[in-house]
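Shown here is one chain on its own, the form predicted alone, set out as structure tokens.
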Amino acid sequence: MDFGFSDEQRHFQETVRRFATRRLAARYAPDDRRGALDERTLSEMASLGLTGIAIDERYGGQSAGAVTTGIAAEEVAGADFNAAYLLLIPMLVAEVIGAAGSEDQRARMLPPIADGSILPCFCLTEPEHGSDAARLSMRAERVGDEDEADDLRPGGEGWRLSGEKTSISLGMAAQTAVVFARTSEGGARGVSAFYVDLDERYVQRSAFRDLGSRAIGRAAIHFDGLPVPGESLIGGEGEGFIRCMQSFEFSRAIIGLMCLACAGAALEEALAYARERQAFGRPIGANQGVAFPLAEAATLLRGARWVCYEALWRRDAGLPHRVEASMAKWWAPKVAVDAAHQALLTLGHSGYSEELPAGQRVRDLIGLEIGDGTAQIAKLVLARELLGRAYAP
């Protein structure tokens, strides 16, 4: 059993860490205050290959394996948690296109994502359908060449998308989106996936005022009959939800590592403070009440990290990894929030100040206890895998 990275992966890890430390870390707090990611971050991450890390090199990506993608997500998130969304969301969108799209679609859609010239978002959640995404109500209505052919190119045949998506990460900045919409009745099998341009003539966006991760521009997006040509349908009609669920098995382990890396940075600051801060004539770390909670946090972060990497290793090996990905999704964000909170408490009154990033880390991490599937949904998936669907909730 090998718990180490290859020499190539270690070199890559060091490269990304240097980049993240030198370029991204200093932007973490200012971006939060401004409510938007620094405009340089996307192009700089793209120049390092991070926006296309998991995209096939035939389409301008890096063809990195799942474990290597996890390494990149860790190193970016440890320096700037919100910048890691510029790796996560393009990866999730590209996963759907790469798995379900035709060769022509992959060749046309993936290179601009890989090189960072296009920032996409992932439109699944609706105001009334978050966890119960299979019942989403946004409609894709088929239209023919009699319906404003110039809008629908070529030949005027395609679809019109109508409805609202909500809680869309990068929703305020994205130029394109994978959108899941109902093309027929029948629950999950009536949902199709489309890759679309967010044409402002037919799309209205509303920004959220969020507790954390303010820089990622979470948004509600309303589609008012957005015309979509037929070649924008990804996979077959009615295959959208299935493709979406398969993609989540990858992204949930990546999300886990993002959270753990952010909490790990908070823990390192708390450990340093516990060595330096003196009280009653000795370092505060010499007190069990300070040291033991930090030791517990370090243990839980380590354990959750290897659950995430096991899921990614199994993916690289072509093995089932739904169980491990579900474990990663509910456990890692919880462990991370708890560890970051404990780090803030260790820092005391200075940790409660916005002069340090401790509070921002807690605020940001809480968002991924909800996003991409709540703990309850992850446990439901896990229970059905462990017990069998007939014996589980």
Ligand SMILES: Cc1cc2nc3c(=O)[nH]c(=O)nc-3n(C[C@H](O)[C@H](O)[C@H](O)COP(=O)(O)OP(=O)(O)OC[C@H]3O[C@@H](n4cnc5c(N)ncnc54)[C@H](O)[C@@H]3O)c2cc1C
Contents of the next structure:
Amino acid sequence: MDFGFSDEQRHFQETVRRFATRRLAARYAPDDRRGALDERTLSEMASLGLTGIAIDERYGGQSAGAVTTGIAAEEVAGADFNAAYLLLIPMLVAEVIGAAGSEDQRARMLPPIADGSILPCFCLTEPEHGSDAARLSMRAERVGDEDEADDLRPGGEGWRLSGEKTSISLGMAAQTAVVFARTSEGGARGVSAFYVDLDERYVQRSAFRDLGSRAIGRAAIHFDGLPVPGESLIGGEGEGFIRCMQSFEFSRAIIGLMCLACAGAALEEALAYARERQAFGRPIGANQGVAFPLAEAATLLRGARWVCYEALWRRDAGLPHRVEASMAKWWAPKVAVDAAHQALLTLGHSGYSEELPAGQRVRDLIGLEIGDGTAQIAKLVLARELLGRAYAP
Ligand SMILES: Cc1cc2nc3c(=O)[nH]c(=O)nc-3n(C[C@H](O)[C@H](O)[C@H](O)COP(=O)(O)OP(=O)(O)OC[C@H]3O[C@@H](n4cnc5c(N)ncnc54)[C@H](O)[C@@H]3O)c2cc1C
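Next up, the form predicted in complex with the ligand. The previous block was the form predicted alone.
Zooming out: every chain and molecule, the one shown earlier first.
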């Protein structure tokens, strides 16, 4: 058993760490106050290959394996948790296109995502369907050449998308989206995936006023009969939900690492403070009441990190990893929130001030206890794998 990264991965880790420390870290708090990511962040991450990290080299990406993608997510999120969404969401979208798209679709859709000229978003959740996304009600209706929309190829067939998506990360800024919509009745098997331009003539967006991750512009997006050409359908009709769930097996481990890295940064700040801050004539870290919670947090962060990396390692090895990805999704954000909370308490009154990032880290981390599936849903998937579908809740 080898717990280390390869030389190439270590070198890559140092490169991303240097970039994240020098360029991203200082933007973490100001972007939160402005409620938008710094304009330079996307292009800088793209030029380092981070927006197309897992995309095949043939389509302008880095062809990085899952473990290497995890390394990048950790390094970015440790410096600026919200900038890591610029890696996560394009990766999630590209996973669907890469796995299910035709050669022509991959060649057309993936390069602009990889080079950062297009920012996509991932539209699954609806106002009435979050955890039970298989029941989603957004409709894709087939239209033919009698439809007069310019956006359909003359004489060609296409679709019109109607309905409401909500809680979409990067939804205010994205130019394109993978949209999951119903092409027939029948639960999950009636859901198809479309990759579409968010044409403002048919799409209205509104921003959430969020507790955390304010810089990522979470949005509700209303589709008012958006016309899309037939070639927007990714994979076969009715394959969308399966593709979505398969891409979650990747993103859930990446999200775990993002959260743990953010909490790891909070823990480092708390440890430094515990060494320096004096109370009752000695450093506060000399008290077990201060030191032990930090020691416990370090243990839990480490344990959860290896579950995430095991999921990614298994993915690279072509092994099933739904169990590990589900463990990662419920456990890592939880221990991260708990550790970041403990770190804040260690800082005393100054941790409660916006002068320090401790509070922002807690607010931001809570978002990914919910985003991409809650802990309960991750445990539901896990229980099904452990018990067998017939016995699971
Ligand atoms: C920061 C953030 C970013 C997000 N980004 C995106 C995005 O980019 N794209 C996107 O499509 N969505 C996104 N989401 C939405 C997210 O995926 C959903 O919020 C999530 O799946 C839960 O759905 P819901 O909010 O409708 O909760 P509900 O499904 O209504 O659930 C409410 C509560 O009930 C629990 N619950 C529901 N069913 C069960 C059950 N069977 N057993 C036990 N407990 C249950 C849930 O765990 C939850 O605690 C994001 C959310 C957040 C907070």
